[in-house]
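A lone chain, given as structure tokens: the form predicted alone.
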Amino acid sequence: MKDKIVLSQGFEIQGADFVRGGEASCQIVEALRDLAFPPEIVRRAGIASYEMEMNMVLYADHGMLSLTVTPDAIMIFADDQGQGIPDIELAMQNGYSTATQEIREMGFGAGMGLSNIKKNSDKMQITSTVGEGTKVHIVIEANGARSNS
């Protein structure tokens, strides 16, 4: 059966959480690991969760970090309740940040977040509503194969 569920896990973001923030993409590696993924499938499933984790606690009130494992792909999923993105073609322009001063001074911001996103998955979606929030929804092939669509 390919489209088994393997493993289901979910994990509440708080923004502006820095103490925790980090350490649920960490849990989402570990599991990647334990379930023998190679390396690179976890090194890209790390990077991808780790920026939208991040998101969320640099931009949003609070959301939700799901992952959800097949044999055949690792589909992470970002929900959250925020200030939303107004611009997503401009916000996944390398380089491109609303992020305030502060956010900058504590070494983020440095507008590459979606794109690492998009560069460390094969498939992405992301939707967002000014005022309410964005989700993010990335698809890793276990085999590997980079669509980007």
Ligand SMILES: Nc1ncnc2c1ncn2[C@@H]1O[C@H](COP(=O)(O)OP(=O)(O)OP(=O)(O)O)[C@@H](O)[C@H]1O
Contents of the next structure:
Amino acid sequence: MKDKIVLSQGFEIQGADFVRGGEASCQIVEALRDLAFPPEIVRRAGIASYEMEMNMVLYADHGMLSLTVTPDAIMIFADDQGQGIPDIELAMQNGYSTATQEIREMGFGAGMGLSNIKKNSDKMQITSTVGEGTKVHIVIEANGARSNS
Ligand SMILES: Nc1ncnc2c1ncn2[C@@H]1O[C@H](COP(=O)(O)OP(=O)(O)OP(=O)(O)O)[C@@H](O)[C@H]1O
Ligand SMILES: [Mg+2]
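Okay, that's the form predicted alone, but what's the structure of the form predicted in complex with the ligand?
Below: every chain and molecule of the assembly, starting with the one above.
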């Protein structure tokens, strides 16, 4: 029962697509609301998934944002093909960003995304290979928090 998958969804993310960028995380929020998760949990998943999605839009060629929900947890996985991150520890630091002037003018590049993902999740794993891509995996514990489960 614990491992039962309640919902599994995947969204394709296209690098530099600022028109659709943000849509996948919006759909994740809607799906979690429909599943009757408490607003605080939905809010955390929304923030984390938005940052994961926009990092793929900003820094990757393309990728997938996936949502898996079990009775106990919300798992969100970002898997992209792209430039990768040479120094993950450095990238995780508040304020560190390689965003160009153009990206900053669009309102991104504060260097807060990865730390925001960490802050809003219970577990975060990030692996990356330069020239290949990046994987970010988060878990938000939900221990039966759904009001209609
Ligand atoms: N999926 C990714 N692929 C390649 N590099 C990435 C990826 N995600 C993050 N990075 C690198 O890590 C840095 C820090 O990411 P983070 O999300 O914390 O900040 P940001 O995207 O630069 O700014 P913000 O998220 O505040 O708009 C980025 O500037 C980029 O160099
Ligand atoms: Mg970011």
